[in-house]
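Below sits a lone chain in structure tokens, taken as the form predicted on its own.
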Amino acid sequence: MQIVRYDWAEEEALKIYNMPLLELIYKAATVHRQFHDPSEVQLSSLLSIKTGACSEDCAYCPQAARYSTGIKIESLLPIEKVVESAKNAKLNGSTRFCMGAAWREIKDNDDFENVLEMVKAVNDLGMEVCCTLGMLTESQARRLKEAGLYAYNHNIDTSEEFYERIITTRTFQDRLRTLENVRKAGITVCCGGIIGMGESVKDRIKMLLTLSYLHPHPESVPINALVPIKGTPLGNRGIIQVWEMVRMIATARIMLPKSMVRLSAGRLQMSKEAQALCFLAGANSIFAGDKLLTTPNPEFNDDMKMLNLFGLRTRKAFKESENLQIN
């Protein structure tokens, strides 16, 4: 029986990642069934509520102002348009709605007040509301919680050692500080990373170790494959092999057994067979909808057909909270 651990050693994690592939998938699938209903998948939708002109220099991101990527810059969307998108997402089966803004950090201004209203409005629809707005303070996190925010996404992206090769405009510790502020406010944490940026396997393991040392573990862990965007510093990198994604998801499932592991960016490049392996290896959450902020994603109908083919059903909203109340 697997237990929830906060003391994984690097050698242990590397040994897990490098297991024979089928044995690794079997082990991860066993752990998955111990902690989760293997027939459930959480459907989340992601909307860019403010696009482009970001002051950060994240090497993978087309929204950085310093890169020429052809992204159409858009100011904060009207609340009505956001609510309409959330309603459509709910009709299509999504139970979590995530709003992303290309900001380095939240400013205490009218835009933040509007975001708080968006959170309240989407929460009123009975959906889990998630935001990814950059760095935030304790007081801002508390206000988001009071407005009804359920989850906050703030990825650490990679290992602390490799991080400075990807981002220089904020530190790895800045990211961890934001996660602390989210936790203090009582908001669930959504935090993962990206593979395929030129990092080593050891970097991938160190990223998972960082997440495993957080107490409690993040409730949601997105595993992203780099989608190379022309005009960014990583725009010429190739697409990673699906086996790397499967290994990463399986290792995350074993090390973070209670977390929802989200098969995120890069899914459009994966066959249904490849995605089936990821679900078998412990992925139990996906982004549904035709776009992830600014990058393409499979459409709702295609995803529903795939889930039906695999015999998977959608997880209802707030199940996490219900389980906490029961326990």
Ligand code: SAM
The other form holds:
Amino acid sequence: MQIVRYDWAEEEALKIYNMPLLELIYKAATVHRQFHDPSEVQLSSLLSIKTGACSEDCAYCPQAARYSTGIKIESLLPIEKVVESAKNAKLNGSTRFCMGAAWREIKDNDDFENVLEMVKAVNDLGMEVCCTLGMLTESQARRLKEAGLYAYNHNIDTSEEFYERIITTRTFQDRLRTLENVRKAGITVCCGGIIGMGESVKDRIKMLLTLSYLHPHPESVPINALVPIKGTPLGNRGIIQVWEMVRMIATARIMLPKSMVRLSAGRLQMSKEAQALCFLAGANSIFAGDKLLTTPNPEFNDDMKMLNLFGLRTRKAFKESENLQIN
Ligand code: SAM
Ligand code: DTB
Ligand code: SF4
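Starting from the form predicted on its own above, please write out the structure of the form predicted in complex with this ligand.
After this comes the whole thing, all chains and molecules, with the earlier chain placed first.
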């Protein structure tokens, strides 16, 4: 029996990641069955509510102002557009709706007031509302919670050591501080990272260790495969091998047994067979809808066909297993 642990050692985690592949998948699938209904997958929809012109230098990101990536810059969307998009997502079976803004941090201005209104409106639809708006303070987190925010996404992206090779305009510690503020406000934490940026296996493990030392563990852990974007410093990198994605998901499932592990960016480049292995290895959530924030995602109808083919059902909102535990 696996228990929820906060004391994983690096050696131990590396050993898990490097297990013979099929043994690793079997072990992760076993842990998955212990903590989750393996026939359920959560559908989450993403909407970019403010796009591009970001002041940060995240080497992977199409939305950083300093890279020329050809995306269409847009200021904050009107609330009606956001609600319409959330209603559509709900009709299609999404129970979680995540609004993303290309901000370094939240500022206490009209845009923030409008986002609070959006959170209220989407919460009123009975969906789990999630936001990813950059860094935030304790009082901003409290206001989001009061507006009905259920989850906040803020990724650590990689290991602390590799972080400064990817982003120089903020620190790993800044990221952790925001996560603490989110937790203190009683909002669930969505935090994961990206593989395929040139990091080593040790960096991947260190990222998972950092997540596993958060108490409680993040309720949701997105694992993204880098989507190389022309114009960004990582634009020429190749696509990560499926096996690495499977190993990462399986290791996350074992080390963070209660968390929802989300197979996030990069699905468009994966075959259905590869995605089946990811679900077997413990992924139990995906982003549904034809677009992530700025890049394409598989067609909604194709995803539904795939889930049907695998005999997977979509999960209801606010399920008990994701209940917030406050320290
Ligand atoms: N600006 C906010 C922030 O940085 O937290 C929120 C939006 S940001 C785009 C959300 C996450 O998307 C990033 O932390 C990163 O993990 C992921 N992401 C961005 N570009 C990506 C890419 N090209 N490939 C894979 N994941 C990506
Ligand atoms: C996460 O970890 N992945 C999502 C969500 N959280 C916000 C975003 C992926 C973005 C991929 C690049 C793009 O579409 O701009
Ligand atoms: Fe800005 Fe977020 Fe993109 Fe970094 S990941 S450049 S903070 S939108």
